[in-house]
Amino acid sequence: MAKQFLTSLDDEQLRSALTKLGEPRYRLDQILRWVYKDNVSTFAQMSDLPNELRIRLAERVSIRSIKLQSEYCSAEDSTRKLLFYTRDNHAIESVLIPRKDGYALCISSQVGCGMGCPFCATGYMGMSRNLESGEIIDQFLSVRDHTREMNQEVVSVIFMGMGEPMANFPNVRKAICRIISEDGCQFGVRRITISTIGVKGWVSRLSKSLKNVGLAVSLHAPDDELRMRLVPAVRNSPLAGLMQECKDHQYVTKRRTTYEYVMLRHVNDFESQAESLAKLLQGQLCHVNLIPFNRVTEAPFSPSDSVSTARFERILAGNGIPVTVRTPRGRDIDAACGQLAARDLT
């Protein structure tokens, strides 16, 4: 019989397997403070568990469903790709990015994407299958670890990496709620953002379930036409209905929203597009990242120049949008926005 993988199980389904077999109900507590506290990634390193027991749980149970193949930094500006294998020999991979006080830790929510934006290396993946919930978690412990070796701290979660984090959602909730809980990881809600696409009723869903998570919504366009050609999958989801579930979720959470926008050369970039983008967010309670496109093999695109992007930024903030230009990050690794494709450089 496979294993089950223990992060993919929720209380009640491990306090069931531990009445089975003939154990007290402190042991799940136990358990949980080992793996998701203590960081431990095998059942032998829980010693306040009877040896039997441990030995019986290992018989049926792995801890990690997830396997760090490679790990690349990149000499630009230390950020990290981690490149992992799941059970079925899955490519996934996760980014660490510097901070001052830590690392955000970019992590990754389906096996490639099936959205299909063309200016983007995990879209030219298609869709091979969604995370479990063990899986999403499993990545978050053991970049955790990872980052403690290196006496650093994961500071911040961001779903942006392989995948559409809605298009997932019931494992994404799941494995969120398994890092926030206070029998969990005990990780500040705050401090974990989705990004989406924004299908039609995503983000009122995300509003409702996951009300204090941060949102991020990957725009790109300021029409529904050039939208439509940059994020194929939105062709049913205007931008008008997007906007207002945007504005709910602004006024339900008291957050602003952040919405990604990938400049690109004589596509998206023209001074009357920046008007446009303006007009469409005036009121709202958001910030706008200008994201220099990352080149990628397939994509028939080339990057913004200077010159239009900070013309783009200066119409946006003139008209009261705030408004930043990100900084790429790991672009020598592959690993920055847009680029993970689950590549082994070795």
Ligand code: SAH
The other form holds:
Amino acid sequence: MAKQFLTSLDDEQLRSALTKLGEPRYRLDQILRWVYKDNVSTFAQMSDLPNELRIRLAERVSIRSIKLQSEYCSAEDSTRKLLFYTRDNHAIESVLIPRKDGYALCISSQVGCGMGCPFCATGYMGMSRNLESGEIIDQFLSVRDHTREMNQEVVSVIFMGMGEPMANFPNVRKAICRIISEDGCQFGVRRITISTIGVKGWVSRLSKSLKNVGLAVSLHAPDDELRMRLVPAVRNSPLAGLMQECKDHQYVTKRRTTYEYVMLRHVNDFESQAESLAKLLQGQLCHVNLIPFNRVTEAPFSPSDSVSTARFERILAGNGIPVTVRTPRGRDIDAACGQLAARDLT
Ligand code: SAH
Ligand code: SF4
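Can I get the form predicted together with the named molecule as well, since the one above is the form predicted on its own?
Next comes the full complex, and the chain you just saw is listed first.
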């Protein structure tokens, strides 16, 4: 029988597995503590479990469902990219981005992505499969382990790696619940952000079932026509509806929405588009992140020049829209936004 992966099992499944082995109820708490708080990756390390139980569990269950294959460290800015393999040999990537107080962890939710944005390397991979909740949690656990070895901490988790998290929402939700729960990893929910293209209904769904998670919406255009070209999967999801869902999210959570806007030369970086964007976002509790386009071999786009980017930023700021230009990270190791294509660079 194929082994199960512990982090993909919920408490009920774990409890019933332990009952079948004739174990008392408190064993579940012991195991959860070892895996999610103490970060152990083998049953042999669970020193307060009877030896025989450790052996029986190890025969039936694996703790980690992904294996670290390679790690790359950017020579330019200390960003780290971790390449993992799943048990069915798919490559996925997580990225550690240095911050003042630790690392932001950029996590993947799918193998590839089916949304087909023409400026994104993950989009060009196509979609292979959704990640299981355990495979998402395991990125967090493996990376936390790794950063602790460097005497550092993961201070935020952002779903901006490979894939569209809202297209795999049940598993993403399950993983987040484990990462934030008292008997899980006890990570602060407000330190987690989901980035999404915002197909109709997705933002409302997030507001309803994961209220305190941060929201980043990949906008990229101030009008429907251009947006549908840049983000083809939103063709049946007009901007008016998305803006309403975002305003409702702001009202319910009292948190600002981050709008991401990748700056593409002579495509979405004109003055008139900055003015339209300012109008679209007027009165919202929001923040705009202008992302310099990171080159992707297949993508027929060029990055905006610094003058156009500065002008775009000035127009938004002049209209009272909070805005920053994001600093690209890890470009030399293909770890920057949109460059994740799970290619082994060794
Ligand atoms: N699928 C989700 C999250 C993963 S992509 C989403 O699209 O929001 C994370 C961010 O990287 C998105 O804002 C996306 O638009 C941006 N991105 C994709 N390709 C990029 C590229 N080549 N250069 C800069 N940003 C890119
Ligand atoms: Fe998928 Fe996001 Fe890339 Fe679009 S930008 S293809 S939604 S990962």
